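Here's a solo chain for you in structure tokens, the form predicted on its own.
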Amino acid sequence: MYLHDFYSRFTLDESLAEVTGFNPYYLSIESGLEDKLMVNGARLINLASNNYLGLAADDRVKKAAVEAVQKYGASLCGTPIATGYIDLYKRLEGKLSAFVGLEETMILPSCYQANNGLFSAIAGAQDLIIVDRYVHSSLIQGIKAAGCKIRPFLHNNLEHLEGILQRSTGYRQIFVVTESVFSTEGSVAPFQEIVQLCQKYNALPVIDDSHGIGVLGKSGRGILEEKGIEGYQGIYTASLGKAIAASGGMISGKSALIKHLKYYCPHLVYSTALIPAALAGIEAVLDIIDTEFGLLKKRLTSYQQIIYESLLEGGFSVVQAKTPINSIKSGSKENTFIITKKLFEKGILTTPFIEPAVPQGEGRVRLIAGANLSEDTIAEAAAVLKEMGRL
């Protein structure tokens, strides 16, 4: 039959969901993200969301967006460098600069595409990686297509990671990468140390400040304010579609440097730019958390220690965090499928994690509550997490 071998390469192993009755991923997503989400035809609790300021659904950056379609259009059908670069983009970049505090920013379609096209536009066959070894599929990917040479340290191992660093001589450049804040368990990279190993032995630090940018630091600003890191040499990206509540990725650092990766990132330069309501999005998401940080900041730690004291009481195995995610050990995938089916049922939608995602026997079940949601939808989550330890 023609082609028959090519495409009987391509099966899907529906085993997991068969043994467990319940596949967790691509549901049916019915509403937007107000107080609960409709999913399905029902109305869950949605602690799976990174919508952690609870931003987007903010009927300012609705307006904003909807403005902006009413002058730009739904898009401007063009790359960045050719027709998609408008005052709006423009104007952006230098309020995300200033928000992190680095020289320059260039804005991707996402951060996915920021971590992939970033390292190939910037290492070779003569540079090293080292890498922490729970980063995102992201930074994996982009750095693998670097054709360099890699080398993983022990997540958030400062002693692995300079002992990597004194044994590594003779290359033109030496990378170290992380992120800031691990989105699966919610642990945070002991960043400052690491640039101070950086200096120390030469090093170009990396940061996916994706989970922190809009949640660290006293002011929102991620994890450079977090960590008290001034006048930081290295490279920054970041999602905008988490507690900046659109979509899209940034890449943030010295001029020079992004000067450079505006012409020869080629994950920019070929891609449609953000459309126009993204933007406008984002912009208005910066002015609230420039006035209302402290407000939004305080109810979603608030909510998080809610959810991870009824976690507890409930009987769950829950990685201690010190930021707004909890995440349940629930070991195997089978286990894993199990317990997101039960809270699924009890009218909760949280985000599971199974190999590749993370180490094999390691999955999580991650709960995020958002600062929208109100405190009785919040004590109705605390109290379906806590029953089910008694059944």
Given for the second form:
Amino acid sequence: MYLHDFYSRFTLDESLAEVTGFNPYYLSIESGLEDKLMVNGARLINLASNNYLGLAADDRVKKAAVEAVQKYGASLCGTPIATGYIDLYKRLEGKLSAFVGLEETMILPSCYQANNGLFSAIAGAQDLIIVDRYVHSSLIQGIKAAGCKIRPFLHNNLEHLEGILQRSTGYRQIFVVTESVFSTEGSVAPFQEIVQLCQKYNALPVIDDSHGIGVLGKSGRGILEEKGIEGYQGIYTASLGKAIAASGGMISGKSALIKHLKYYCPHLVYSTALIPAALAGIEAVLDIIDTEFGLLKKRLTSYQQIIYESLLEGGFSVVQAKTPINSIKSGSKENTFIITKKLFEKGILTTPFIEPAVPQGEGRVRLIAGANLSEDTIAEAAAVLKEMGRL
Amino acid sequence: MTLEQRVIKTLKDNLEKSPEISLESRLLEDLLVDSLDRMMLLSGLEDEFSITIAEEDFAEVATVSDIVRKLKARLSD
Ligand SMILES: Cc1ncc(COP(=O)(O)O)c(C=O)c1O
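Show the same protein again, this time as the form predicted in complex with the partner chain rather than the form predicted on its own.
Everything in the complex follows now, all chains and molecules, and the chain you saw is the first one.
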């Protein structure tokens, strides 16, 4: 039969969903990120989105996005190098650069795409990329595409990293790649020390600040502000779909490099530019962060604490959190699904992580309480979590 | 240190949480080695024995003693 062999290779193993009676993936969401979320016709407390500052459904952000649609339409139907580069796009590049304190920025349709495209544009066969073993799939895929030597180092382990740097000679350029906040459990990279090691060994640091931008630092400017890193000489990437509450990915750094990438990174050059609604939403979020970060961060931190303590009281094994991410150590993938299912049935939406997103047998259930949730909703979630453990 | 001990120590130093390792340990089932771990282990062995390892050469190693056997063959070349 025509193409039968080809299509028969693609079957989905749904045994885990069958065994646990629950599939947490591709749930149908029927509302925006209001205080509660409509899922499959039920109202749930949303501890699953990366909407840290709670600005995704903020009225001011919605208004900015709507106005941009009215002015520019739904899309410019062009890549940035062609007709997608509206004045708003250019202005936002400048604002994002100023926000993170770097010379220049380019904006791609997503950070997955940014991380995918970056490395093949800057590294090749004569280079070495040293990378934290737990970084995001987008970085791994991007690094593999560069065709250079790859050496993973043990998670956040400076000694292991330095050992590798010491022994690595004869490369044209060495890169050290890591993330600011590791998203499955909220650990933070010792990035100041990593930058120092890079200086010592003439390596170039690359940081993905997707879960740090808008969250870390005293005014929300991310990992560089958090760690007091000035005059950063490396490369910075971040998703604009988490605390920044829109979509898109940024790459920032030295002017000469970004100018080069704007012509030579195919993931930017050949892909339709981010739409006006997203660009305007990001601009509005940056303005809100400028004036309200203190307040939003205080709420975020207090919610995280309440959830953390409730989880402990409920008898869960929880990762000691340093960021707004709370993470239950759920062990096997079956147990990870079962915990997610029980929480779902009690009205709380969370995010399960099983292999390959985490090492085998080290499942995690992640809970993020965004600053948009009301205190009543947090109290309701806390009560459920405390009670859960006793069941 | 014997070659076996050096291999075991290198593996231990290049895996998260330094697991208990013996010659019989299976990489996948016992040590839960994934593709990034494998890269990290092979690079660690390259450093320890001052050799370069082509990943394809070690593609089918399943246990620690398989690694030892491969290395012995390699070092006696
Ligand atoms: C660390 C990290 N990098 C990159 C991405 C991808 O970003 P985006 O959603 O903008 O493609 C994510 C998650 O989505 C992430 O957690």
